[in-house]
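Given as C-alpha cells, the chain that follows is alone and in the form predicted alone.
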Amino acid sequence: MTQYAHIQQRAYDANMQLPKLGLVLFTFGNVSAADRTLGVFAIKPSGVPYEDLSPEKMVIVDFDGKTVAGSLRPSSDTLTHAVLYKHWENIGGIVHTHSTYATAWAQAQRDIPIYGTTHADHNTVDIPCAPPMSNEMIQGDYEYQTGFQIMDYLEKKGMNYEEVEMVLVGNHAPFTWGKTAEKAVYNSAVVEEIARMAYLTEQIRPQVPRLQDSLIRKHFERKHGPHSYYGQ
C-alpha cells in the first residue's frame, strides 16, 4: 500500500462507473479523485480501455498538472482537472465524458433549459454551455485553457461552482464535479439524463416554456433547502 492507494482506489471505482452508466464509449472519458491534504489527485491513464484498468494504474498528479507517481501517461484532460482543483478548493472529484445527449447540446452551443422538475431537483438554472474557445486559446495550451474557459464562464454567469456542479463546453462535451469523485459521477449521469429529457421535450413541443419559478424553488428546496424533507 502506498500513500496514494486510497485515491487510486476511489478514482478506479469512479471510472468503472462510467461504462456501467452508459456515459462513455471506448475510452471517451475520465474521472479524477483528489486528496487535498496531499495536494494531489488520481486520474485515469490516457487511452487505456476500461477493462484493462486497475487501481494501481491510476496516475497521481499534483495541482500544477505534474505527474507525481505512476508509470503511465495521465489522461489528456489532466491539465483541465488540475486547473479546477487548484482554483476551486472545495471539490474532490471531476468527471469528463462525451456522453451522447449532453455532448449534442454542447455541440449545438446551447445551455440546457430548465424544463421540468427532474432538472429542478438538481439546479435552479439552465445548465450552462461555455462558448467555444478562441483560436488563440485552442492553439495555446488547450487543456489548460479549457479549465479557465469553464471557470471564467461560470463567473460571468454569476454561478457558484458549489451550487452548479456541471457545465458544457461549446463544441466539446460536459464536465462535472463535486465534493467527492462519487458525487461527480452522479452529476455526470444527471446532466446526461437532463440533456436527454430536454431534447425529447423539444421534439414533442418545440416552443415549450421553461419551468415556472415556483416549481423550481419547491423542487430544489425540498432536496437542498434549509427545511428539506426529501430522503431519510
Given for the second form:
4 protein chains.
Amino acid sequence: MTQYAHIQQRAYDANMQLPKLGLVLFTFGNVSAADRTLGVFAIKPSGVPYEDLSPEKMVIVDFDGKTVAGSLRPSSDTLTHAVLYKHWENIGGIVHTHSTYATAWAQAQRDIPIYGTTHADHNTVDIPCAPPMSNEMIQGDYEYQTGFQIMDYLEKKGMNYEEVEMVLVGNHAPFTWGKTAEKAVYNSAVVEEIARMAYLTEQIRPQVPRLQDSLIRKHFERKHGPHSYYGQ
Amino acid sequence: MTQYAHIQQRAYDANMQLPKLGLVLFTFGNVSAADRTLGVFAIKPSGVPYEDLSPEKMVIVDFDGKTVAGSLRPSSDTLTHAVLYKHWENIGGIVHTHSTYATAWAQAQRDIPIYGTTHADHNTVDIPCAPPMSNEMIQGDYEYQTGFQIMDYLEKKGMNYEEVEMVLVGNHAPFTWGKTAEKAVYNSAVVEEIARMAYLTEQIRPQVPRLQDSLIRKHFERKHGPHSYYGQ
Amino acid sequence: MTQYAHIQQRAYDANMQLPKLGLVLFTFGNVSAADRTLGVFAIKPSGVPYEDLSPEKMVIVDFDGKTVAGSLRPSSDTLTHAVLYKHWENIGGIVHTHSTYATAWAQAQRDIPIYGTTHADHNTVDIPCAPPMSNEMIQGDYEYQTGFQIMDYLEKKGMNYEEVEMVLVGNHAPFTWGKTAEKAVYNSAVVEEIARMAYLTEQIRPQVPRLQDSLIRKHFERKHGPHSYYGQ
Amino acid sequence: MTQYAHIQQRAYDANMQLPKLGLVLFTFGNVSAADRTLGVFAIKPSGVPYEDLSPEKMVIVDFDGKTVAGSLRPSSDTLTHAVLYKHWENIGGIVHTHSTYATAWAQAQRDIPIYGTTHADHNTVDIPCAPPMSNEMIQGDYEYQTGFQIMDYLEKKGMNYEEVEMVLVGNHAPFTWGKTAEKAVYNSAVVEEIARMAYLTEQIRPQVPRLQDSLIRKHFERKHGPHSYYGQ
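Output block for the form predicted together with another copy of the chain, input the form predicted alone:
Entire complex below, previous chain first.
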C-alpha cells in the first residue's frame, strides 16, 4: 500500500476540509486525488462518517473505475470520478458535494448567472448546469453516464475544463475539479458562495442584469492568465 | 433501574446530538429509544436543558404511555411516541424537533416536493405533511391523537412507515423515526436539510418541476433495497 | 456596592448569554435585572464590548432612571427599562436586542402572525409591533417615550404584560421581559426564532392562514396556566 | 522595518478579525492601516491565507501605491486603498470584503435603503452603491479608478467621507473606512448586518417605507455629534 500513501494522504486531507467548510451534512460528499503516473486515484470509502476516516481507508481505483487497493467499498460516485480523470488529462482532484445553495440551483435546473466580481474572479461564464439525464442514461450505468453528461454539456457550451472547473448536474448537485484535490475543494466552496450570492441578488432585484463584459474579463485576468497579478 | 440502562444511554446519546446538529433551540425537541423485548422506551424528561441531562434522567415509559421508572416527568410529547411504538412494530427510535426549515414547511401546511437527489436518496415521495388536527382531536387527548393523525395520513397516502421515516404535522413540526434512535436523529437532520433546499429551490425558480421518476428510483435504490451499493 | 452584587451578577450573566445565543453584533443589546425591594436595577454600561464586561461594571439605576451606583454610563436605552419597571410591577428583567429576524419584522412594521405551535407555546396572539413613534415623542425624551409607546400599544391591543412578554418597536427592534432577567433572555431568543420561522413560512406559502384557535389554546395551556404539563 | 511595526501589527490584528466576524471566505478581503506622519500604510499581502499571516508579512506601501517595504506582493486592491488615503486625509484604515449580503446588494446595484434604527445608528442616509465603472475605467488602471469611482459617487451624492464610512461598488462588493483600521473593520461588519436586515425587511414587506426623518436624526445623534450619549 506504500506506493499510494501520498494520494491517500492528499485525499484524506481534502475530504476532511468539506465538513470544516460547511459543505457537507453527514457523508453527503466525497473527494478524490489522482496520481497520473500510477494511473489511479484515492477516493473516500462509501458512507463512512468523516470522523471515522483515516488516510489508509482511502480506496485506490484506476481510471476505468476498478478498485486496485483497499478493503472498503469506494464512494458510490466513483465511476463519475473515473470517467472525468480518464478524459480530462490535466486534472488531479475532483469533489462532489450536496452543498445547500449550489444544490438548490441544480434542483432549479438553472445556470448560475454571473452577477459580480466574486464570480468573475473564478469564471468568465455563467456556471453551467447540465440538464437532468435521460431515462436511458439513468437506468444504465448511472454514475458512469453522469461523467459523460458533465463532459457533453461543457463541450456543447464550448467550455474548456481547464478554464471552467465547476458544474452543476441538474436535479442533483455540484461537481468541481482542479489540478489538485485542494484546488477542487477550494472550487467547491467557491461555487457554494457564488450560488448563495446569486440567489440573494435575484431576491433583492429580480430583473438584475448580468455583469458587463469588460469587468468579467478584468477580474478573471487579475487572477488568471499571463498578466495575472493576484497572489504571490 | 439497571435493566433500562442500555436504552437510557441510547436515548441520552441521541438527545445530545440534537443541539450539536443545530436542530433545537433550548428544549424544543426530544428523542426516545425503545426496547421491544421489555416493551418500553426511554425518553427525555420534559423541559430539562440539554446541558443538565444525564442517562439516568431519561424516563422509562411503556407503549401505553405509562411511566414505568424515573422520578422526572417525561416529555410532554410522550403519548405521541407511545402510540407510534405501539402500532409500528419495527421502529426503535423517534425524534421530534422544531427545526427551523422543516417547521416552516409544517406551518405552511405543505408536503415538501421532491426536487432532487438529496431528497431521493432518502424518500421516493414528497415528504408528507399531515393536515392540522380537528378541534375535537385537539381538545381531546392531544398528544395521543397526534400519533393517530400521523398514522392516518401515512395510510391515506398509501405510505409505509418503514419506507417513509419522516413526516410534518401541519402547523406544528417534524417527527422522524427509524430502526434505532440514531437513525431517527439522522432522519431529523435530513428532513431539515431537504426542507431548506426545497425552500431555496422554489425561490430560485418558482414553477420548478418535480424530479423525474427514473432518477427518484435510481437514487433510492442506490441506498436502499436488494441492489443497493451505498455504504459498507 | 455589596448590596447590589446579586443583581449585578444576574445582569452580567444574562448579558453574556446574548452573544452566545447569536442575538447581538458587537454591543447591539442590553439586559437589566431588578431588585424590587431595593427599587433598582442593574444594567449593562453603554457601548462596552461583551468581552470587557464584569459583574461590577453593571450600573445601578432606580426606576426613575437615576444612576444610583457605578462609575460607568448606563446603556443608552436605560430610560426605557426604567419606565417599564416602574409601571409593570411583576417583571424582574428586561432585554433589548437588534437580533436579525425580529428586527426585520420591526423594520417592516408588522405584527408577527401566529403560524404554528412554536409560537403558540409562548403566546396566544400575534407578536405585537408597536407603530413607529410620532415626531414629538422622538424629539422629546426619546428612550423614556419608547417605554410608553410599548405600554400604550399593549394596552390598546388589550394585552397583559404578564401574558405577552415580547414586543417589536416599529422601525427599531424587539424588547422582551419576564419575571427574571434569565426569562427575558429566553424570550429574546424565542422571538428571534419565531420571527425567522414566520418569515420562512410566508416565503414558502404567501397566503398562509393563521393557526386555528383550538391549537393556540392547547399549546399555550400545555406550558402555562393551572393545567400545564410541560417541564418539571 | 522597525519603524513600521506599529501599523503592521494594527493591520495584522484587523485582518485577523475578518474571518472571526464571518466576513471572508478564503482570502476574499483585506485591511490596511495607515501612518499619516510616515505617509504609508500596511496592507495584507495578496492571496495569502489568513492562517499563514503574521505582522511582518504586512506590506508597506505609500499613498501613490508604491511598495516601500516588504518582500511579498501587496493586495491586488492596493491602489484603491492608496487613492482613498491620498484624498481623504482623516482616515487611518480601510477594509474591503466580499461579505455575502453586502455583496448581493452591490451585485443588485442598489443603495441599501434606511429601514431602521440599526442603520440610523451608523448613517443618516441610504448606504450608497456606486454604479459599475465604465469600460474605459475598467480597461485602464482598474483598482486606481475604483478609488475615484467611490470618491466621485460620494461627492455626487453630497456625502462626506467622515460621515459616511461605507460604500458598495456596483457589481463588486463593499469598501469601508474609518479613523482606524479597527473602526473600518467594525464598519464592514455593520454594513453586512444592515444589508442582511434590509434584504429580510423587503422580503417580509415588499413596499416598506423608509425610516422617518426624526428617527434617523435622533438615532444618529445618540451615537455621534456634540450631544451624543452612547458609549463611555
